[in-house]
Every structure is written in C-alpha cells, then in structure tokens.
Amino acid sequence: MTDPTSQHGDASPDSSPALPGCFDDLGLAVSTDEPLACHTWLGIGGAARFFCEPVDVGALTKIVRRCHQLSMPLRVIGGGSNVLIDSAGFDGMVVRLTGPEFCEIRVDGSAILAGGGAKLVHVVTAAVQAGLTGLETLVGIPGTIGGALVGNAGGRAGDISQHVREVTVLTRTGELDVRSGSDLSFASRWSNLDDTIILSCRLELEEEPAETLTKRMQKQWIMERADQPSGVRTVAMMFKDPPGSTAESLISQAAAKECAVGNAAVVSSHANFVVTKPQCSSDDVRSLLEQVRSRVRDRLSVDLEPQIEVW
C-alpha cells in the first residue's frame, strides 16, 4: 500500500510572519486551525494553520500566489495514507482537490484524462470499463492521480510512468505549465513533479475486452489486499522496497517485527507496516521508524528509505 498521494510544493519560509486574515481579500473560503489528523490514514497529528479547497484551477492559482507572496509553506493532501503530521501541526496552508474540475476523469479513445485530485482507484475502474489496460494493476495503491505521479506509483507489474504523456501542473509561483516527452522524469517511486501541484494528467493506454481486464483488476485487488493489514484503518507503509528486496523481508530478517514506541507498533503479520493505537502520538511514530531502520541498518548494512511523509 503506497500512497503517493500528498503533492507539495513548499516555499521558502520567511521571518515575517502571515497576518491571520491574508487571505480575506481573495474571497475565497479558508479556514484556520484545520484538523488534520482526520484527513490521514494515521488519525494523529496537529492542525494546519490555514486550509482550503479551492474550487477550480482560478481559486487554486490565487491560494498559490498569495502563500508565495508571503513565503508561506504551501502542502497538498490527497488520501493521506502516507503522510505524518507532526504534533504542533502545520504552519502553512494545506490544500485539497476536492473541486469537480480537479477529480473528473475522462476517456478520450484509448487514452484517460484525469484530474490531480481524482482517486486513482476511480481512474483504474474507468479504464477498465472503457476497456483499456495498463492500470488495473494499480487498483490497490490509495490516493489521488495526483500523488501517483508524483511519487509514481506502482508494483510488480510496473509503474504508472509508462502511461504518462502529459501532465499540467501549477508552480509553486503560480504558474501553469504543460510538461511532456523530456519535461517528464520518473525513477522508482519518484518524479520530477514533486514541486508542483499537478492538475491534470493524459494517460495513453492499449485496448483489451473490458470482460478480460474486469478479472484481471479483481485478481489484482485480492493480491494487494493479501499483502496488507486488514481490519484496521490508522496503518501506513513504514519504507521504500530497496533495490532487489523489500523492506518487509529485510525487517523480519533484522528481527524488527515486535518494536513498538508507545501507541505505534510494527505490524508483526505485515511487517512494512505500523498501527497506531488511541493516544498514539507522531514523536511515537517517529521514533518507531527510526527504530526500525536503525536495526535493519545495524544488523543487514541496508540503509531503508522511509515511505512516509513527515511534514
């Protein structure tokens, strides 16, 4: 269970801090002192300083400009299955594509038109239906299309990178780009899009009977959900499968299954895996993980890549 899902692009923090109503003047609905333990997987962390869903690209482009104007730190959240909020919270704005322009997904003969903000569960469904292939192997990676490119998601049978024609994202200045060919780089688990916002995306795909690609995305489905904890929601993917291993063996091997800091603790079935309890704080969070890498790095000489996202 990856989840690429929080895109970002932060700006340069700055000494001068931003007055509680610099916003006011957009005419835009943004809120102070957001929880944000609610949009995780996790179920814990702080608040965010300033909160908004913009409604269309234009809100979304003032929220950006204005957070640059002021040098304030500016996230995006998608499905939040991977990322940590540090207990005092965020001192920025955090920003969701919950707008009916971000989350539509069209299909355009063999090829998908996504929105950043759009589940990409949803965009793997739409495919099939249309009877495309190439991405029901992704059916069981949480998120948002945005965050799977970003992070470019993927698992045995490949990555979403393979798809990629087209992204248009916004910058962290505000500014709209359209990339493609050799504006596009993607590696394993990462992209060249980590400091953007992304708000569209063209995915070329092949066609196949969409009867085939029905049992092919529910056998995909049944696997991932073998591999992960079931019966429990405050999970998350604790590292980065290195290089010719993956991280669960590598934590087994290190005997890291039974570590546990306070109210988190390391899935001993799934072992990439940790669970957080009621009271669980992120400093316990943290200190599993460190935990957990240190002996893996002590014990086989691999230093682990945290999946999670720490903000």
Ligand SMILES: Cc1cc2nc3c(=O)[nH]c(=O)nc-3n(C[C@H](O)[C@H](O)[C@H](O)COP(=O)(O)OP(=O)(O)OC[C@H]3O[C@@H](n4cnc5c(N)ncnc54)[C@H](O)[C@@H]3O)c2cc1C
Second form
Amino acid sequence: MTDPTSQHGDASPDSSPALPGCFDDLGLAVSTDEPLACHTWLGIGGAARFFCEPVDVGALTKIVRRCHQLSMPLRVIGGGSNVLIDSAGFDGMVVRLTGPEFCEIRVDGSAILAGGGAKLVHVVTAAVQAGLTGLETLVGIPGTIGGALVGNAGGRAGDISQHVREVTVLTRTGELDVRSGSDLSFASRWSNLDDTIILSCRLELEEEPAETLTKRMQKQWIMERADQPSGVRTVAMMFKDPPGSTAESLISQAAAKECAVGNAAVVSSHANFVVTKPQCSSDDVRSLLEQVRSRVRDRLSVDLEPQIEVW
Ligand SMILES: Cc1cc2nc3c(=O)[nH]c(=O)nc-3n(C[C@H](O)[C@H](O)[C@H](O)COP(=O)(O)OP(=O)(O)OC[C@H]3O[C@@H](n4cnc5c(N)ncnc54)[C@H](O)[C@@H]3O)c2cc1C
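If the structure you just shared is the form predicted on its own, then what does the corresponding form predicted in complex with the named molecule look like?
Entire complex below, previous chain first.
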C-alpha cells in the first residue's frame, strides 16, 4: 500500500505546503516549530513543523485524517531512543502519545493490555508484579510499547514479538484496525507495523510466582545495564546484530571502536553505541555511522544494517 503520509515513504517537504493554521479548526493544541532534540536520547536535531500530544484516540484520529487530506508526512515519536533527527528538522506533523488513554497498562488474567505510549519498563514491572512471566528479559530496553513493537525490541534472551497476540492500530488514513495472527509479522528488529500508529496491544504471558520473577528481573537488569554505556544519557545503538554475530564484536574486530566525527564518538567500552557531546550535529552522527559501517565492510566484508532510524 502506498500512502502519502506513510512514515517510510514520506512526501517531500515541497509536496506538503504547510498551510499556516491548517489544524486550527480542529480545536486541538497543535504547536509549531517544536524542538525535537529534547524528545530524543541523542538530544540533537531540528524542530517539527507541527507537533501534537493528542489527549485521546478521537483527537489523534482528527490529526491523522487532516494530515492524510493535506498529504502531510506524519510520524510518531515514542521514547526517542532509536531516532536521529536531521538538523533541518522534520517538515510535517510529529505526534507523541502521552495522554492517559495511550499509557494505560492493565492485567487481564494471564495477559497484559498496554497502550502504545506506555513505557516498556512500566509494562515489564506491571507483569512481574502480577506474577506473569515473559517480559522480564526486556527490562533495561528504553522506550515505549509502540517503539518496541515497531522494532521488535529484544536481545539474546528473546524479543517482544514472542508474546504479542493482538495489536490495535490506526491506519494512515485514520481507520481503526485490530491485527492478530497472520496479520502480524516480525523479524529481527523489524515488524510490519511500521506503516501504522500503534494504539495498544495484548501480550499473552504465563504465570509464575512474583518473587521468583522479581529476582530474575533484577538479574536481567544488571546484565542489561552492563551491556549499555553508563553515566551518559546522550547515546544510541548504531547497528543491528547480524545473524551469528554481534555488531559490537564486529566493530571491535574492525578497530572502529575509537572512531569519532566532530562531537560524535563511538563508546569504546560499548562499541555499538554512539555518544554525542552538546555541540554535536546530526551530520556528525550520520558521518560517524557511515565511517564505522565502511570500516567493518572493508575489513570484515560484513555490511552492518543501521538500527537507529534517521528522520
Ligand atoms: C541505551 C540503549 C539501549 C538499547 N538497548 C536495546 C536492546 O537491548 N534491544 C533493542 O531491541 N533495542 C535497544 N535499544 C534501541 C531502542 O531502545 C528500541 O528500539 C526501542 O524499542 C525504541 O522505542 P522508542 O519508544 O524509544 O521509539 P522511538 O525511538 O521514539 O521510535 C522508533 C520508531 O518507532 C516508531 N514508533 C514509536 N512509537 C510508535 C507508535 N505508537 N506507533 C507507531 N510507531 C511508533 C517511531 O515512529 C520510529 O519509527 C536501545 C537504545 C538505547 C539508547
């Protein structure tokens, strides 16, 4: 399906003449030129021409339909832990699902129902407290349920797709759709939900005593933290792990751990992460990613696939 408002097939800025006041009649709080850097982990990048935190699905639907009518690109930002915003900003609408309806977490027997804007760590904790096992391996992964489903977040011990039974989405034309079974497709750090707006999901889990799960989650938390840079917040994961290896080991083998461009550098202790300094530009990060990727390609003949999404 080709949709002019699709995240990954955006109309060019020229095709979306941002009419001043084009959302005014909707009666919603839409801001203009919203800086996006503060909504991302890397803390860099330009502004969104339009920005909205809709209070509920009704308000979100109005925004989505108006963007569709105007052929204006629309993107959802979750925790901002996996996006790199261009210095020029984003010439379209960015929405953030922070309203209570989007962040709800509910236990229903052996299932967890979670909103697309709910923080993954809150969902994991709720499951463990309810004596439901399966998600504790995801503790320590930053971001929201929406971001985790789009990128099938996970690690060595499994990923979120193993537990997903149903996902409620809004299509790019503003229609509600409930997807399950063969409608859902997941692979390593990928899902077929990337052309939707994820409103909520149902995760099916198994019962186990909460005390056992709490201990397991604490152990997992310590392991996950050891795999991440500590003491710095402005970091992002650069590449996906290729089959049978890890991006970190390949970057180390290719002697790319010390690479730096401008104010962006590889975290030498955790080589698959980039860290930015305050004056860093998006171009610094982009050039660094390309430098590391070509070093690995030239020395090891492996083409690493970027994990971080560039907007
Ligand atoms: C320190 C650190 C450690 C990390 N460790 C891991 C790890 O172990 N495993 C792993 O898989 N990843 C890891 N990541 C990457 C990142 O945390 C995950 O990809 C995470 O799931 C992204 O979620 P987010 O809410 O921050 O998404 P964002 O970065 O905000 O967005 C990512 C994508 O999801 C889309 N999106 C977000 N919400 C929605 C929604 N409701 N509907 C539709 N689309 C949506 C965005 O449009 C964008 O395309 C790590 C990142 C960091 C910085």
